[in-house]
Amino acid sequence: MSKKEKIVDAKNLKKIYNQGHPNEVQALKGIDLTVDKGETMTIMGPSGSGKTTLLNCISGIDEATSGEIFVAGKDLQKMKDGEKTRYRAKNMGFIFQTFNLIPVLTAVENVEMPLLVTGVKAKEARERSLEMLKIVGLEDRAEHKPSELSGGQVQRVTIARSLVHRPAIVWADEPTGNLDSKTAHSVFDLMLELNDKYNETFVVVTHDEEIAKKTQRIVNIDSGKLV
């Protein structure tokens, strides 16, 4: 049996807020975590357990206080801010609870943003974005702005944007948190379809047990430790 390729390898990860102060908070307490290429994984835990902090640190949005974080073979901890930002833009996709689309842009303009910022020519960016909107079932909404779309449609645009540049990994923080139950399951099923079709890796923070059960692995965190 061939050994699976690790897309994420984090070792002894610690995050301390207000380090050295009397009111310092140890948000992450020496976490080890690996994620295989093509895996779907959810991170669960009570409010304040460190779920989002863990996601933000292993994705390079936030800086860990200490430890090692390798994503697609690159050591995030050794990167300078600008280098890390460029690496994220090229190799990672993000889906948040708040949709983070630019309200004055159309759906297709929002989707093509990750391509344009990494230097893809405008014509190719537009073609790839329209194709991605077709895959998520919104080709007929390409020229609509976010305010003209339903919550589920907006999140589908966000998914299209997160995948259009074929990233190594997609991070999702409560991606269905603002959606009703039926729409939430529809959106999450789409993410799983895209995982199946493209072997895309998804790491998802959620409090929804029914959503979590659909992924290949659930990791539980409590008080900054994996349990």
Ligand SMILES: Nc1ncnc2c1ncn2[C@@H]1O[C@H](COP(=O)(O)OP(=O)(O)OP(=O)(O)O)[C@@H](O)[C@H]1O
Second form
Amino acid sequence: MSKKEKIVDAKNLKKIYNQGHPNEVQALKGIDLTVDKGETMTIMGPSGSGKTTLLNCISGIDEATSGEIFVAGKDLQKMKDGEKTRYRAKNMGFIFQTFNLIPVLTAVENVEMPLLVTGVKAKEARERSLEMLKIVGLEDRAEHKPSELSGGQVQRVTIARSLVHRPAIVWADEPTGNLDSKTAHSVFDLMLELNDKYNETFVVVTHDEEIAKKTQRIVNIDSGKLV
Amino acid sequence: MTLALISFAIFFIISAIILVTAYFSPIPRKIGFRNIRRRFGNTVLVVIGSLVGAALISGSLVLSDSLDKTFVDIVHRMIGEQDAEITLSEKAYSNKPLPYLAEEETEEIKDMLDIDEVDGVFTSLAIRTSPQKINDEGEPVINTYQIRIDGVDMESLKKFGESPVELVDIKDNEVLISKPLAKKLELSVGDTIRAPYGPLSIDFKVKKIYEENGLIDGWRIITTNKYLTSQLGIPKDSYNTIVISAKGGIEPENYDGPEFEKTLEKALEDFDSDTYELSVMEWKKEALEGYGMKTFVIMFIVLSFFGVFSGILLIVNLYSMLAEERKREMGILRAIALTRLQLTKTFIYEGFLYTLISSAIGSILGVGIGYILVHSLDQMFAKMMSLTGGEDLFKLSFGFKWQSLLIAFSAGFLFTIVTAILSSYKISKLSIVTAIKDIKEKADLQIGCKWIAKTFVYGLGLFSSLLFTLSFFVIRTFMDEGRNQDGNPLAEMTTSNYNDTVDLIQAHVLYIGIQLTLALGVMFINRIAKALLKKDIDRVTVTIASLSNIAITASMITLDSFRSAFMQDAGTALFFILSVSLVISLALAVTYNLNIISTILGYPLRRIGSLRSVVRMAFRYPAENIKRTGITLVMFALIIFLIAYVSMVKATVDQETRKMLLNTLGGYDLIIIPGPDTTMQQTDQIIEDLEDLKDVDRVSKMGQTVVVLPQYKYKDLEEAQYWGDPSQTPSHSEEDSFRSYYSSLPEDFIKKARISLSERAKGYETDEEVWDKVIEDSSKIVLGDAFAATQGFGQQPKISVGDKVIVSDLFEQKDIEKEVIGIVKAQEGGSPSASFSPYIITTNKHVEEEFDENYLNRYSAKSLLAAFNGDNTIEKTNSIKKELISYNISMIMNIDDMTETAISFINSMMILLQGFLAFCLIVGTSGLAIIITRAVHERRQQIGMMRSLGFQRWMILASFFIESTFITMLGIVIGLSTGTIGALISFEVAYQDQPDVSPVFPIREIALICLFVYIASMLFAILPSIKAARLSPVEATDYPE
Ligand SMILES: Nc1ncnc2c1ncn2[C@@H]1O[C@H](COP(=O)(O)OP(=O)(O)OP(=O)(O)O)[C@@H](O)[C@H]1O
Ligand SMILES: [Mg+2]
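What would you give as the form predicted in complex with the ligand, now that the form predicted on its own is on the page?
Now the full complex is given, and it begins with the chain already shown.
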């Protein structure tokens, strides 16, 4: 196998919250991390160790205090916001730890959002989204509002949304946290299947060792440092 | 006053309760107060928002106070202590140039007025003149028209009223004048004024120039009786006017009492003379009621309700938003064992501090804004007046009552607290899970005891409101019964007062009843449908009910009692109810169909691929939160309603007045009314002078010649009342034949003026045919609208089209038979000049032929019409005024001036209203901005989420832009359409006797205002939207605050 293409390349990444304030927090203390294209990777670590912060910084939705991040060969910190956003829309899918769905939209509307943003026709977007909901087993909840779904259902809708536009890379912050282990595994297997099929990259934060084992690489973080 | 006290007392009690309970409930207090610090930005927003609401309330009240004060000030300046005036005038055709009372007659009347209710009487010899300023060479240089010179008894004047005007002593030819007159005639102390009076010219010297003080105003010159009588060659101490001050100072509420009225009546009755008669002018009453001021003040107060109401809605909206935002948190607090009461308390304590600050600052701010507004409007008026050279009658005064401040403060406070209590109570009643998960509450669908009981209550409510509505049909019978009982207050009312009252009650009962029935009906049906059909049919029922309510409201106007109620001052409240109901109905219909509307409106935008997701978000938020959207729409639409209403009224009144005046002058530009003592020879001289001017194209006369109608005797006329210019009312006894006038008009005038007819004789298809016949055939006449009147002004015998009328010359008794071929249609508001209220209309030519060469002596009143060569300009008018300066002319009026004068009052009023609207608008749009800012705040996380999903900054901006455009546009559309309906209803009532009035919708003006409104609200919306677009996607990952 030839040398793998790096999709994320972060060097000496530091993130300091509330810099200069009394409640300053050094969340990342110089992290070097690369993710290869098509790779599946787990980030593990105790609560408060900086997993979410790391994910936010390398995915470009938050700005690192210092260090370099290259995504698909481009310097993330030099990218204009518009460019970053466009890249995100086309190539990234997100699953956040707490808040994920837009409450005024139904499940299917939430799922089709990434498609609509990238200009996919309404009809096609709806078909693909329903298809995706079916895959996560929620076709009968398509017209429900997030507040009418269970925590696990919300998570599955979120997963559907993060995959629907076939992004090159999916950032998932505890995607299966609210699911029973059977569902968790079947959903995760699905994600891996897509990884296989479309060569999608997965960066996953999880506390679940079983799930972590299914990925190609596990990275451990503690107090803002890789261990 | 009581309202202010009551509301303040309520404020006081509630605050006390809150403070006491806060003292004893440490946990809710701590949580509540900590929330304030914890979310400082949020706190500031809520405070500013409700502050704006309170400012809207107090500003509205203060503006209406100012209007009140303005009218009181006008009364102070122009009328002061003068409440009524008894004037002596000659009955027609005595040869005395100036009638005056004999000394003992004066004394007799003064004795009669020696009653408790009168605290001052002064006597005066009043003459009317058009005074000129005389230069050093003794030449007249400037003149003005229609000034009254009062030769007063200085002694009685000095004791006139509760606080008499302090006057310097004057002697010989000295006069006291007012600043406005001095300005008009460019006079300073020591200058000479000349007053032409018949063949005489009386010179005066200005002794002192006063500010208008309720006695000396722009239309009055004060001199001594001694000097005036000596100049006129009549005995000293001759008077023709007795001015009376009723007790109670100047304030308009106290201008008369029952005994006062009776005494005046008796004075008139007792006076017995063949040649003279007394008449009474109740000035203050006239000024306050006749001028429409009272109506206007009431109208303004009602309109200010709109401002108050919008302010309240803003406050309600903000606190519901706050409560909504706290929902989750409150659920969590409940979960960690706070009781419902404690929860409600935390929210109330938090709100208490907010509202205390915002109501206090807001109500004071409103006063400040009101002050600035009144002053800038006043300056605008002054500028306008000086530009058009008009009278500065209208000087705005800033007025503000402590009560208003108290009311605004208490209202702001109470509405906030009530909203806070209600919304937190509602949330505290939610199950914890519903609150935390933010699930929409669903009504209980289970049909059980509770459901049946509740449904029964709804049904009962519906049934009672239905009964209430139907009581409309029995109110009259019921009240009639009361009227037949002795001692019932209804029995003491006059018939017309009683009828008005019945109409008023009927209209209110019917309208409010229908509103209640519709509202309760919808709720009832929805309940049943939800339980039995398991279907949510709110959208259908609300839409049907709201739209039918609009139709019902519009058709109310066909009901007589409704019209009658609307015409009354007390009916203006009904107007407010009706307008609010219209706005709310349409807003409801719109909010419940927001999805359909947004689908249609969004269609073109959705064609653009990258906008698809933006459009979805923009329309989804308002549609998902229909309560908030509805309140915002109503708040905004109420203000737009007023704008549309006021603009339409202004434009329509303007148009109708112009139309009427254009008719009146029939193609001529000027009307010239010679002084009352001008002989026909002098008039001919004036005509000759005019015709020599190069600016003048043609000059014609309009004549009034007394004739006798021998077929009709005075005794045959029922309850005839003779109004109008008393000097033109012929002296008569019951046995005499009725006298009327030939109104002789120039032929070209008749052709052009096209005065519309209410009736035509058989064989005449159009008005034109009738008028052509009148010009061609001297035996055909048209009767003026006085003949069509059945009561009131200038009632004439009942004569119909087709009747043959004998007209007889007053002096030669030559009978000529005429046929009536048309009757003029009554003009609302009368004609602008007293000289043209036509009676028996024929042409100048026919009259001249009928009376031979003698006709010149037969004219009793006349005016001249002049048409310019080319355009009508002020310069031409001024040069004519200069040319005629040495004649005693009563009035020269340009058609343009006349229009301006006729509409200047209503225009000033409208400008005032528009100033008020500008205020409402600024406040309303900033309220909108605050709502948007709050929305941005509320949606921070969602915006972050959208950003991480690939929404560009511009897309977030666009989404807010589309959303606020959508709301603003809906508000504008709702306001415009309901405002138009409101205005049409008003016209329907106000112009009910004039079917040919065409309402004007001033598209350009309204479009401009709407554009302004839109731009203003976008400017206000842009800042929060930019803030939203700036949000980073990482906001999505933040744990919700
Ligand atoms: N916006 C913020 N401001 C200040 N400190 C923050 C902020 N976000 C995170 N932190 C701090 O940074 C550290 C790392 O937080 P982070 O959310 O990355 O942890 P985590 O590994 O995701 O934990 P968990 O497994 O509990 O989600 C924590 O100590 C946290 O308190
Ligand atoms: Mg985390």
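Bear in mind the structure is a predicted one, so any value in this text is a computation, not a measurement. Positions refer to the first chain, counted from 1. Rigid core here is just the name for the largest C-alpha set that superposes within 1.5 Å across the two forms.
Domain assignment between these two forms: Tyr87 and Ile159 are placed in one and the same rigid part, by better superposition fit of each C-alpha.
Rigid-body rotation of the smaller part against the larger part between these two forms amounts to 17 degrees, from C-alpha fits. Core superposition places the C-alpha of Leu163 2.9 Å apart between these two forms. When the core is overlaid, the C-alpha of Thr106 ends up 5.1 Å from its other position between these two forms.
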